[in-house]
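In structure tokens, the next block holds one chain alone, the form predicted alone.
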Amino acid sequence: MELELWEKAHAEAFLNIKESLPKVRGMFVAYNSNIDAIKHITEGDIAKLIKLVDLNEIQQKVASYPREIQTPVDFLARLIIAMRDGKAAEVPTYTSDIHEWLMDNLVFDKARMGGQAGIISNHLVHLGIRKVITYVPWLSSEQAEYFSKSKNLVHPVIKDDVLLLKHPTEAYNPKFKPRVNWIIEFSKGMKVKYGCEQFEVPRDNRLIISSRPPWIRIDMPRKLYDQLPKLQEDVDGAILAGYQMIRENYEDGTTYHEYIGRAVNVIERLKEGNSDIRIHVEFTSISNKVIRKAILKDIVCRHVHSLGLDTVEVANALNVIGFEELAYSVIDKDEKAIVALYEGAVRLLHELKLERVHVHSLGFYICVISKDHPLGLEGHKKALLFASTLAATQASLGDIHSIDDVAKGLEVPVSRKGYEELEILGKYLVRRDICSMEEFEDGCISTPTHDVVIIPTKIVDDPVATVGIGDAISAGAFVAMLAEMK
């Protein structure tokens, strides 16, 4: 299908999904929400920060690739790596010292809703979903203010053993403190120099410093857990995110095993209330391989229907479930990387017993679907095209306030680069007799073991912001899929 036809397909899918979204009764979204302190860093900022620390230490840390941020040197090393590779990264810090150092030396530009669940909750309510039930285990008064003021957005609370749904500003715990993440955004073309090393940033992206104080737990009060099935009349789907907050060991002697078990129990309770509910997990960068594997093998596998990932996250997932060689091929920079990405998505679908694996990459999406999924391929295709338009709007405007705003994304052209990358995958699939070129160009492919939808997407050359784009893609595609199923 030529680019002009893909443009037309985007427009038709947007109108179709816009009409069907009101059929979705509601969504349950948990767990991670925080306040994002956003800074768009400049070449001058980088030069200034490098002067504040020992240059040799930075070079050593860049080589050793710190997995968490304990010092300013750790921060600068991971920032340099992210800028050099042009890839998004999320790195945890378990101390408030980094926040204080950044406040002293790199004042943020603005603050906004952060965390996958928080961002997704606001996205869904702005799309006009009738009811969005958000749950944040550490909801503070400051955090509550960053949620949309819509009456359609509610948070569950237990009062006198009764389940109530109130707006977050009426549901927070006054004893809780806010959790603040730093989002360091950088632009394509920036020149970075440290010592004898220098490079040019290959693409717009960001580094997230994820604050994980010891009181952060992926958990739910017992009384609320017991009453989860009562939400059955209010939700058709659930989007769960934030499992990366789980730690191997806690100060009170508990371990990740306990919190993994609790996370699974919550999913099972949601299913008790509605056997037709669809559960989507939004994956993210998780440096701890033990936790990464436990999330995939013990939470996602068999308990979840859908998984959303970007290219790097696909590689990370493959790496811990026994496909190391394929994982390296996914992040390789040669033309075979897109083939490895497709094959990796297929492995994840079958290994984790999923209905759907949605991979979003710059310029294209690949969605691998089980043969027994109740929605046809055209429905999945419309959902992905809608998500592409939604993401383009998010990148263009920086925020979305209503479903009508999403039409702005239709003005963004479909990526020629993404379209050309897909041609490489198309030739591979045809050569392997997986599909005909006609089927590939249509974007819908049926194989004996799985189905696939592959589309080129709209890309904004100079995005207002990159934060929240991946969340818009996954949430938009998933809720659009539910709307098509209705």
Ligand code: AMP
Given for the second form:
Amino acid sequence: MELELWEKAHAEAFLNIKESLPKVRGMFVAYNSNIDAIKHITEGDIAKLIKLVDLNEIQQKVASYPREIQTPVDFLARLIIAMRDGKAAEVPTYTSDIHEWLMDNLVFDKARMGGQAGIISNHLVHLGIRKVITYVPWLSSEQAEYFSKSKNLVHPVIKDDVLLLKHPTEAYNPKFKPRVNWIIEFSKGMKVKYGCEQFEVPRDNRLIISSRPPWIRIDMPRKLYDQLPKLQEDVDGAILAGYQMIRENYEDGTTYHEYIGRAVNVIERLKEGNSDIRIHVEFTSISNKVIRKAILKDIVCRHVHSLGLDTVEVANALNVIGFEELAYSVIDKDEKAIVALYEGAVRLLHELKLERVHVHSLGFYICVISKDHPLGLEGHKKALLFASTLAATQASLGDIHSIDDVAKGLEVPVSRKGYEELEILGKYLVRRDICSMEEFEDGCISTPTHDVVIIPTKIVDDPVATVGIGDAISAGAFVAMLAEMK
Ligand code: AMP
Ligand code: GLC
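Output the form predicted in complex with the ligand next; the form predicted alone has already been displayed.
So here's everything in the complex, that chain up top.
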């Protein structure tokens, strides 16, 4: 399909999904929301920060790759790595020291809703979804203010053993403190120099310093858990995220096994009495490999229907479930990386017994679907096209306040680079007799073991920010799919 036909397909899918979205009764969304302190860093800021610490130490840390941020040197090393590779990264910190150092040395530009579940809840409500039931285990009064003011956005509260649904600003626990993450956004073309090393940033992206205070738990009070099945009357799907916050060991002697078990129970509870509910997990970068593997093998596998992730996350996931070589090929600079990405998504679908794996990359999406999925491929394709327009809107405006804002994304052109990159995958699939060139160009492919939808997507040249775009894509495609299933 020529590029202009893909533009047309985007416009039609937007109108179609806009009409079908009101059919979705509602969505349950948990767990992670926080406040994002966003800073667009400049070359001058970097030079200033580097001067504050020992250059040799930075060089050593760049080589040793810290997986946790304890000191300003750890922070600068991970920032340099992220900028050098143009890759998104999220690194945990367990004390408030780095937050204070950043407050003293690098003031943030703006604070906004952060955390996958928080961002997704607001998006869904702004798209007009009738009921969004959001659940944050550490909902503080400050955090509550970052939720959309809509009455369609509610948080469960148990009062005198009765389940109530209230706006987050009426549901917070005054004892909780806010959780603030730092988002350091950097732009393509920036020049970074430290010692005799020098490079140019290849891609707009960001480093996230994720604050993990000891009181953070991926959990739910027993009474709420008991009443979860009641929520299904109002929801067609659930989007779950934030499992990366689970720790291997806790001070009270509990381990991750306990929290993984509870997370699975919540999913099972949501499914009780509503066999049609669809559960989507939004993956992310998870440094700890034990936790990453447990999330995939014990929570996602067999319990969840749909998984959303970016290319680096596909490699990270493959790496812990026994496909190391394929994982390396996914992040290789080689042009065959796109073939490995497709093969990797297929492995994830089968190994994790999923119904749907949606991979988003800069310029295209690949969605691998099980043969028994009730929705036809055209429906899945429309859902992805809608998500592409949503992402373009988010990248252009920084935020989406209503479904009509999304029309703005339609003005953004479909990426020629993404379109051309897909040709490599197309040739591979045709050579392997997996599909014909016509099928590939149409974007809908049916194979004996799985189906696939592949689309080129819209890319904004100069995005307002990159944080949260992946969440908009995954949530947008998932809710649009639910709408199409109605
Ligand atoms: P994540 O890394 O999960 O936040 O997802 C980032 C995704 O956002 C990428 O995979 C792209 O699909 C999308 N994206 C990033 N930058 C842009 C942009 N400038 N315009 C449109 N989409 C973008
Ligand atoms: C992660 C981060 C959060 C950010 C979000 C964007 O959840 O912890 O700070 O807002 O990703 O996707």
